[in-house]
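Only one chain comes next, encoded as structure tokens, the form predicted on its own.
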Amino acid sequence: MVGRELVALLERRRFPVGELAPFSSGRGRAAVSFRGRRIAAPAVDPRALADCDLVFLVSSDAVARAHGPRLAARGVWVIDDSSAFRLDPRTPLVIPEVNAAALRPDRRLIAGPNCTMTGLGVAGALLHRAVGVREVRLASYQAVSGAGKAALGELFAQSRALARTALLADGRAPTLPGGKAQVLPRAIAFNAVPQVGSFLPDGESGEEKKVAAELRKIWGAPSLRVSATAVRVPTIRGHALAAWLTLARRVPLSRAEALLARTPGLRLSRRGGYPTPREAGGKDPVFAGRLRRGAGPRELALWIVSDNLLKGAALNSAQIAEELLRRRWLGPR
């Protein structure tokens, strides 16, 4: 799903392409739709990779690890969209706007963000790199389509079952079964599960680890504390997060509001106002709103969304790439 945005992106964003070259995984018929023309995506191919100049790579960590270091190696520029290579110190783990200083000529291999955290990376860039942020804790609510295109076949497949006893004769609200769940952990329309990829022996999920891990590499803030809870809810596209920053001292809440409307990527909603999943769904910002006062005398809430096929994952790669046009690294080789 990631690499179909991807693709229509570099169109509508007019990257320079002078020839794509899409992969699949091999296992059926495949293509693509590229400025008017259909372009087959077979196998992945070890020697047309190498021969490319910028390779994107949309699959899984496997994948990532069996090509990326290689084709990094023989010069390629390789945008990695797996976990893979994240916390690799080696690696730059970059969200334009944020960190894009992070990039160097000399590493090749690239690696973007979980696209639940890069909302947050994002949001709190400025507030962190003006005032620091030393806590912070929050509750994800993840958009179906971030696990796969199989997931959203199970939602609308659950949803539809669901559909035909919605209410009760007497208009009660029916408890529902819990329904068959093969690609997602549990039965997931109508339903919130708390639980991203799979545990780990301190209860923590895999996601949730990721969250954390990551947000400290792109803000360079290796002592920030984490605490999150990553849920998946029966949205589409669209993960959204509940967050609460714990600051290095006490601001006033105009000074925040100032940061965040001037934050790069970001786009935030005054006076009450706040964003859903649906509305930034195909939209390229991040989003964030319902600024308020936490618990604390130095904490801030804010909720934010960002649509995760879009700068979760595509359109991040594609701004990782116009970065290095920009500086003039990018070209034929």
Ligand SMILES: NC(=O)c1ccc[n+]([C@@H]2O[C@H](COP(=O)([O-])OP(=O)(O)OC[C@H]3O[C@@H](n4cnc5c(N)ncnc54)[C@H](OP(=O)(O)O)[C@@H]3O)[C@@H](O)[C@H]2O)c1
The other form holds:
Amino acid sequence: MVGRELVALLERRRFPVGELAPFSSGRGRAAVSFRGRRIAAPAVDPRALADCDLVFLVSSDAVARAHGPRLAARGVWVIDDSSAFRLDPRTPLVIPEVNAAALRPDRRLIAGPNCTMTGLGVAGALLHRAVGVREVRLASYQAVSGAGKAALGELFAQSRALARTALLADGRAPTLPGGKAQVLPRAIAFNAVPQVGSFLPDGESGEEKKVAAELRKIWGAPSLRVSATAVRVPTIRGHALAAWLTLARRVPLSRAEALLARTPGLRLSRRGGYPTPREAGGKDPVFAGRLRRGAGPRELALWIVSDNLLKGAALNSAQIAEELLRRRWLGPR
Ligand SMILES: NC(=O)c1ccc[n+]([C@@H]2O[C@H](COP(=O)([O-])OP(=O)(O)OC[C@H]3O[C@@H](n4cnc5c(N)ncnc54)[C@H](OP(=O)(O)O)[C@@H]3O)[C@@H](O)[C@H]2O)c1
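For comparison with the form predicted on its own, would you give the structure of this protein in the form predicted in complex with the ligand?
Now the full complex is given, and it begins with the chain already shown.
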């Protein structure tokens, strides 16, 4: 899902691609369309990867581990969307609007962040810099495409099957059985599943841990307190977050709104307006709305939505590559 978005973005943003070499697992007959041509995507050829100036890894942690460090050591720029290296202290974890300063010419393996924290990472960045964010509490409402194409197939199959049967029975709302799932942990159609990733011994899910650790790294805020509940919902694309930010000091709501309004990469709806995943899907910016006071005097509440496949993955990676070009670090070797 991310790879196809990325190829489309490179074309739309006129990234100076001399030659595009797409790869896949090799299990099917994959191909991508680029500049009006259909290009076959065979199984990965490590030698062909090593000939590239820039490699985007949009596959899995295992594939990233197998190729990322080796390519970077040979001087290839590698931008990885998996979670394999995000928390590695030697690997820059970058959202260009927030921490492009973390890029270094000698660190050729670069990680893009988890798609759930990207929206918050962008939305809260200027507030954090200007005032200081001490604590974040959030609940996520995550789209199924965040779990890849097999999960999306599962949502569509379950929805089709249920749409035939789940009509109002006698005017009463039907109850649905839990239902079997293969890709996601529970049936996702017409449901909400508070498990994204596997659970760790302390009861947190892998996703909840990633959101906290990656946000601290991207904001350079090692003591930031984060508590999160990550929930998968049956939306297609666009992760939504209900977030509560406790600031270092009380600021007028108008000041917080002014800071959010000029936060790079963020589009703020004012006066109670808000984005939804369907409105934000397919769009580049992070969207936010429903800014209001939280429970404590220093707490703000905010609703945030961003396209997990775009700013949460492919667009962020394309923007990192553009930043490398701007700095003249990336070019034909
Ligand atoms: N989906 C999101 O919203 C999102 C957001 C941020 C980060 N990410 C990360 O981005 C990466 C891709 O996610 P996705 O959602 O695009 O997954 P996906 O739709 O399941 O696609 C995975 C891709 O990896 C390829 N692949 C699998 N095994 C491979 C192998 N051994 N060698 C080469 N290619 C292989 C698959 O090829 P075939 O086509 O042959 O199956 C497919 O093209 C993951 O690391 C994910 O964590 C995803």
